[in-house]
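Just the one chain here, the form predicted alone, laid out as structure tokens.
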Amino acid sequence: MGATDQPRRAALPSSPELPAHGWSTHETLERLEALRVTDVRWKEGRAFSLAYQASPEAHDLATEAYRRFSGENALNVEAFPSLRAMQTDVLAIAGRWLGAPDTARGFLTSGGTESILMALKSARGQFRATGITSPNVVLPTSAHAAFHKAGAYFDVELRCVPVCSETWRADASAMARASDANTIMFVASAPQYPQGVVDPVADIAAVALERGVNCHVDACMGGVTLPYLERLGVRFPKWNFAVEGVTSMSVDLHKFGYTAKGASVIMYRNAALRSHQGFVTDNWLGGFYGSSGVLGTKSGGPIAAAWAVLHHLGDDGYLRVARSARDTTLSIAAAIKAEPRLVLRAEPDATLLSFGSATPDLDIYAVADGLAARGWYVDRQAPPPSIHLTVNAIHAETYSQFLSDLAATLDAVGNSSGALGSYGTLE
């Protein structure tokens, strides 16, 4: 613990040790609420990262479904057939979003990081059986940090290839040149997180197919939204299992599926590919043990919440919230492009965008500080120094105030006038 943590911790209404006499339910909940008094007000649409909300009703439903099944254990669905049924339903729905064939098989995981870990672990096991003992994965520098975590966990070399300088998309030709006989997987994103653009999945998958190796598409941010944006006429590169050569995909339900935290899907083109994910052993005194992913014991709460919200929103609901998030994203992007002090990093393909300073004398991180002081939570990223926004349905109600506060922050930080203020009431 750093020294700077001490004053903050001392001010929190908590106990440094187990109380001699247990607190009442009322007191415990009061203390819990006091602990989060300075948390970002994400339910009010003040966070452009980490938290997602389709509607208060959907959030309340997810919370209640989670509560009802929080104690059930998905480690063994033989004991909890309700969880097996819910998982089957959720995987089928996610498979349709991803354009998965009838042969596809998947698992629910605790999040996008676990889904990516499992995709890489499965590929390692698959190609270890063919004699590859020093595997590598080729990926663009825009691919999620979880791939680096997976490489560190499973001792797999990562070969990171710069993205195209003008589009921020992965460079399939450069990725092909970076591969060799020990390459087991190529990676694409739909969309990639930093600039919000969809990689050329078809080109990358074609390279993987030619070499007889895997291609994983990380659709954690877009797997729910992109199918609905396509129906709304939005154009972007082909991105899912409809592309020959794509062998696995990940999609987070607790992002733009608006379910409770702890719900993601890893989907494989067929059962043979999925077979390398699980872990089984009987080499201990407790008998047979098996699990599908990193977790052993796994609460039924996220599974029930996912099942409940997916059925509550329905196809029409997801179309509605996708349209809302997309319209809001475009409105924010238009405002940023009209502001001479800012530069939009890329035209957003979906509902993610990032922007930076258009002039060397404007510190974009100082802008982020100013927004934080006004109650907004945004991601800071680099290189290049940028502010990142993950726009979801709730921001339709708050983005006008965000743009107004952004304009005021720019004035406070940079002293130059701009056009952004006129966008404070975009419709």
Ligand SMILES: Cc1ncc(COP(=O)(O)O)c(C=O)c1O
Contents of the next structure:
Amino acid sequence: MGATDQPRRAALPSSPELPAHGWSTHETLERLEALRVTDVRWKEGRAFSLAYQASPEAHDLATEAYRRFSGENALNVEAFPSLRAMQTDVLAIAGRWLGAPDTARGFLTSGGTESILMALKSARGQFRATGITSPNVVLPTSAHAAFHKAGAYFDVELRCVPVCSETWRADASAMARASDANTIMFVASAPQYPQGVVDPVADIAAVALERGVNCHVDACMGGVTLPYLERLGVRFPKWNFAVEGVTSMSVDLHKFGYTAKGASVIMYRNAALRSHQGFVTDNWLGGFYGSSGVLGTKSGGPIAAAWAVLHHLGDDGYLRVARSARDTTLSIAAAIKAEPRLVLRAEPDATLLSFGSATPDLDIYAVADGLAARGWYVDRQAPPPSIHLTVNAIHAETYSQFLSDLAATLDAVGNSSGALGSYGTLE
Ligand SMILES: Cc1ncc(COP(=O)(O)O)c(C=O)c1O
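Okay, that is the form predicted alone; can I get the form predicted together with the ligand now?
Following is the full complex, with the preceding chain placed first.
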């Protein structure tokens, strides 16, 4: 935590004491609203990270659906057939986005990280049965940090292979060379987060297929948007289950599905692959216990919100928001390419991009500080030092202001310096 965080924290009307007499609903909600006054204004399109907004109506619907099912528990859908039906529907819709075959089977999870954890855990279980007890996973350096978390949680070695220096795409040949007889899975991303490009999934899956091991495609960012961009004629490498050798995929509904937080899909090519994900035991005094993922109790809120928003936006709605986010991404990319003090890291394949400083005396993190002072939240990443933008539908309304604030920041920033910061926090 930086020293500058202290005054802001102290100013918040937080209340660490349990009140002796409970607050009224009105007072409680007033205090909750007071707590958020310094939060980034994401519903106004000020955050290029962490939050997504298709429309106020879709957001309100997600909130209402979440509220209605927040107390229901998907740990056991025998008690809540409504949640079973919603999950089945959502998985079928997601499966079509991912080009999944009829044999495909999946689960809803709490987010991209859980989907990735489960893909790796499943692969570990699957290959442990074949005698691999010191497994490794081969992945590009651009693959999301969640794979590293999965490796740490499940004690699986991760072999990180540098991406191609020109394209930022994964290097399938180098990944093949990094593998050995203990490799259980290769990873590709569609698109990868840092520079927003789609990996050569077909090349990586071919290596996996030849070795008889798994290939997971992380489409947490692109799984909803890419099918619509394809329909709009955008060209990028083949990325989904249509590629032979892809065994599992992850797609986040709480990102470009524009649903409430806590909703992602892990999809396997068939039921046999999926069978390694679940956990069961009867070795305690409570009888038979089974659960599909990391969570035990699992709120119905995110499931109902996902079901509601998917059906509310519909196919035409997702086409519309994908086109909008893509057009905005291209407009921002064009402005960055026209700015001699900045360098666009890669032509975006979808709706994510990053840029850095083109001159040694411009610190890109100082630019991020300047943008923050003007009310914009952008991600800071490295290496190389860059600003990252995740562009979604809401930004169509705000990107012109963002670009003029970026220009003003570049004029004002001089040779001051900033800091990398953190993608997530330990709090
Ligand atoms: C490509 C990719 N995969 C996985 C994740 C992890 O998703 P989550 O933060 O929902 O756990 C992210 C998050 O930004 C991502 O960009």
